[in-house]
Amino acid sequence: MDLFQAQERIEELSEQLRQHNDAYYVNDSPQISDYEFDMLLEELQRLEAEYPDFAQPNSPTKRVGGSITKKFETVVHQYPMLSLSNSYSREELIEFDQRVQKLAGKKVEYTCELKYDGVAIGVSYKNGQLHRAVTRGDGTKGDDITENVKTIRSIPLVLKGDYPEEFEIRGEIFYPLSVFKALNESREEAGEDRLANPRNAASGTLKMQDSRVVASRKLDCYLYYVLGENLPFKSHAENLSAAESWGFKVPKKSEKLFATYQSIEDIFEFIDFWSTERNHLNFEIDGIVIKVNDYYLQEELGYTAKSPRWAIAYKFKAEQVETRLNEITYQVGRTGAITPVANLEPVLLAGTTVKRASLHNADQIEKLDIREGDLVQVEKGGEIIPKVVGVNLTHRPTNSEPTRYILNCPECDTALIRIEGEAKHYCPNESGCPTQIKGKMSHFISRKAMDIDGLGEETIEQLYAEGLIHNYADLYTLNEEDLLKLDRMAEKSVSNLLQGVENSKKIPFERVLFALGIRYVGETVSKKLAKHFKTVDAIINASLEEMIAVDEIGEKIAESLFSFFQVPENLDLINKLKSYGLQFEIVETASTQISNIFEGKTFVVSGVFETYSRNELKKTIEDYGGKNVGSISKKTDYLIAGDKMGPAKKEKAESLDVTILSEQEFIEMLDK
């Protein structure tokens, strides 16, 4: 065989097995038997490690794994990938619907589809081929799980048909029950633990480092919406159905996965359908999701700082189970709050033993008056959370006390305190209470926070056991003298921990303002005020009134933040922080800015456009120094108004005397 010879063979049979794989794992409709599709597979296999330079890389031999991955990448988001808010009342989705109604000033079409219980993915194609694959992550950034991806044969490598240059598709990798009960069969055969539950096996399974242990995993994956610049349609069920003709495994209407409906009945008639008939499914579901299926209606509607405004997820009743309640025991947090835990007699639920539950308050205690030795309800909060919801009071034994909710912190034994209007105790004792004091630490070096490779709660109990580390700010002390001489410490991992120490320093402001583990002040609350203030100090000096002018900040959140820097001890570890390196004011970029004209005013832009997209609107908005906002308020100065706009949003801008202008108008103000 010569080298034009070869090369045509190893492009036709990589054409041959795409047109296979997606008959067989896409359609459900093979055309050969397992025995020649794996004739062709080792034929090709063997073509490619002879001439490898005819090897492409996205061949279908990449299905079979042989990468070794020693450390995921970490990738921002093209698109932020955030979750979805939940429902569990007919009410909710009711009132979800009258919103969005309002909104259009019109009859709205949604789409319903199957809520998978797995792992969301976000997979980017360019030109035809499958570019990268990214988990959700914290919505902002993933991990880059490309090569272990491309082992499910369910999820294309080559595209065909007519697809869009450049986008993004977004689904839920799961394991098929079928697949997931023989592995578990084959573990214990082999004396290995049994896996706890498809959806934590299928998120093990896509951190593995070895690809080809994950396609010998045989996941599949359902690909649901689709993304990009240059989609072919407005809406997303034709966006969906365009994806199935090139190449992508989607819920279908002719397997009644997959409906559009305008009426409130019908949606709750398929949500009906599918609480009953997802037992016979082979994959997980855990409800329904609602979308809006006019994207102009998405952008309308915006997102919330976690979720879209136009979709939403009804959630199936959680499984629930009776169990005896042992005792109860309380649990401080790294805020002081304490939490009652339910410890009870081990009892399988939704595929997990669970032998602890929370009782959330002492309000909650009393309410369903839950004492040791009940017979208890307990299920799934959300299906991940257990918690107590209900005691069976025929089973009560006749000695049966009244639970007395503690006094003191059973850490510390300071008196605790509640907060008026607040549902939680909590123990003052800030600077003193150690599971306080590791708590804030092991919040400090989390992923989302200072992000410290080769630190771990285990090792911040051991520092803090050893008297090494007493708050956070001591983390920067730390030396390859004193690690070395502790248990399970060698050079290499004592190595791994200074580095990781040392490019902590590196983080921005906002998670470094994160980091410092603030009540109330979360991720999105951080990046709000490190974009306002720019400074920690500013943040320091400002005032309460200062605080709660903030956009999206509250008097509760305001309140917490001033309190936290009444605290001298709390300033001196900023300073003590500060004087290690870490970055606290935001860095400034090269400005791209033009002009000043619109700083201090507000936009909200709304509607089709036809000189400007809407993104560059936006754009402009900000290039001449102007802020863009979601929705309006009594702070809005513009309302620029487009095509196909809601009249709720007009109508609150003229109540609230916005100026309304139009595209046109807009134009002319940057003339002018």
Contents of the next structure:
Amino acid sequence: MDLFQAQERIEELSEQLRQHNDAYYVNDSPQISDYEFDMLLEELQRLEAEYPDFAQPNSPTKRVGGSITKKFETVVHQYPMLSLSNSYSREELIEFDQRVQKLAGKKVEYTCELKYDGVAIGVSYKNGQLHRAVTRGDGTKGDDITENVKTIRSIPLVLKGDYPEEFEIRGEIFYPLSVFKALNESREEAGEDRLANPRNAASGTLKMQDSRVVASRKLDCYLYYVLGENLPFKSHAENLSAAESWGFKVPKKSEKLFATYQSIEDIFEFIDFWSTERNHLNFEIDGIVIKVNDYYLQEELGYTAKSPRWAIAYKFKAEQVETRLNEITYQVGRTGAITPVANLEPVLLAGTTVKRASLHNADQIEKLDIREGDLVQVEKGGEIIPKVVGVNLTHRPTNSEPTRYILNCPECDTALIRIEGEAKHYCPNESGCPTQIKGKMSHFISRKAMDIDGLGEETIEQLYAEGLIHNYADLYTLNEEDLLKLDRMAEKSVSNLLQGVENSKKIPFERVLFALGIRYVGETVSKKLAKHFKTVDAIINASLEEMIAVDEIGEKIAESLFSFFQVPENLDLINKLKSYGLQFEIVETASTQISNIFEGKTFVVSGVFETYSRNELKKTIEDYGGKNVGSISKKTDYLIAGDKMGPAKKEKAESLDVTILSEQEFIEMLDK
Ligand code: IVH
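To complete the pair, please output the form predicted in complex with 2-(butylsulfanyl)adenosine; the form predicted alone was given just before.
To see the whole picture, the full complex is given below, headed by that same chain.
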């Protein structure tokens, strides 16, 4: 390839990737599979590394991050980042409308939008290129977090269409709740504390120094406000829809995320709609924002020191209920972490009946002086698990006594410990506490770890109670004769179980490492360790310093790993597992393409499956030469339909004559 060809290919790839990015993240209608996208991106990365002079500053390769920001520069906002005045009642909105109308001397048009509960961001563009992204800070100046923001796929790096030469666009960056939930699940798997709420988590992520980590976190962003000297239109609604044509993800009218109204009654209806419908969104909102649509009128209304007079936020009351706290119980996790749980008088909150709520840790109980028998306020935040946020002291029973946090493990009575700097208490009896042992075994057999079919938590309980297993290595010594003696164990289930155990011996090293259940060693960390050290012996023999030298392995993880391998029982377990034939070395594979039976075929995978996870299904499709897309169109060949698939998808597939396959039918196609 000569220089000219390289430059041309770089430009061509950048443009293609930009279009596919837009189709996927902004318009929700992917045209190529994730695999194809990654291939194009890899080619561009290779070319940019070879011909750095041609790499564009806003190249799509910026999406994967790579730059490290040691200190975020402080930048003065060109336009101050004001806040909105809040209202909590309809009367206040009526007063707002009256003030505005009085000044306008006529009926006024308003826009209604959601009030996104995320991190405010101002992104400026020059000549269609993302120039800078700055946090709100104190409103006058904020932090330059450009490199991190560039990794957010729904924020365009290069614009399309007819955009002004220079302008700024403001919006809110947030964690989709599904992403936040998955993040917390993987933290929990790694024995780390859950993050309290999506907003703080987003704010923390955006301040990370390594943009590669930010890129892996799948943040999203809605843009809701355009500012500049030469904007194409004189109304907010028109400018937002213009911004959509330049490639921004803006709240859409068609999704009822945006509306224009002339009457306060219509605004109330919008509020009523979202006050319940918000429970079905994949992100958090904390109210509705009402803005005067016309820019001239906005200017006339002007600003107070803190906020515009042409806009107001209607804040939803945090969904809160009061109920009786019957009892505080304590849960022991598989790593020994203790979580206090509030057992409540069942109560309806945000559409679901709540019986239990998290009390987090001893400090939280002490801070709020939460006691059994109290009437407590329970709130549903971003967390799926509700939390106790306050106590109604006026109703405290007269005989009430302060809560004394437990000193011993509720399961094995060992004295609890509290490591300095950590919020949680731990039961240190790792190899003797039954709950921890069973928890570790459940983790070991789980889908993302050893994925042992035919074995569930109940069976683990049974096997443990009968004394057939004392740790996860014992699973490999189970035999037919012993198992058949157990209750509810017929020949078929016994053979399934033994087959599942046998199959797990093929599970790759990184998952075996994850399955061991070492505190702070989650899926991602396991992969990193396996890739770096290649064998378990190399990890066992590594010093603390050598562990910390691995990308993304910090002191906390290294110390946990190091001390795990210091314990003779743990080494003994590993030796046993080795002797049973489990994988303790990495097997490096090249291409995974197995066959091309699905060449030219396009698949949509939707719902929940029994044998495969959704990702495994997608990978299998690609391994057999097929292509995955996100939504059904005329060009789709197959819809693989799992449980819980929405009826709309099925209807669409039927109307477009797309073949619908069950998971079993798909597996049969592979077998053929
Ligand atoms: S417009 C001058 N629209 O709420 C006002 N703000 O408390 C410009 N927010 O700083 C802001 N959703 O961070 C606007 N649809 C929306 C919003 C929104 C959330 C945030 C924003 C603002 C804060 C004010």
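Positions refer to the first chain, counted from 1. Note that this is a predicted model, so its numbers are computed, not measured. Heads up, when I say rigid core I mean the largest set of C-alphas that superpose within 1.5 Å between the two forms.
>> If the two forms are fitted on the core, does F273 show a Cα displacement reaching 2 angstroms between the two forms?
In response: The answer is no; the displacement is under 2 Å.
>> Once the core is superposed between the two forms, does R46 show a C-alpha displacement of at least 2 Å?
In response: It does not, since the R46 C-alpha is displaced less than 2 Å between the two forms after the core fit.
>> Superposing on the rigid core, is the Cα displacement of G554 between the two forms 2 Å or more?
In response: Yes: G554 shifts by at least 2 Å between the two forms.
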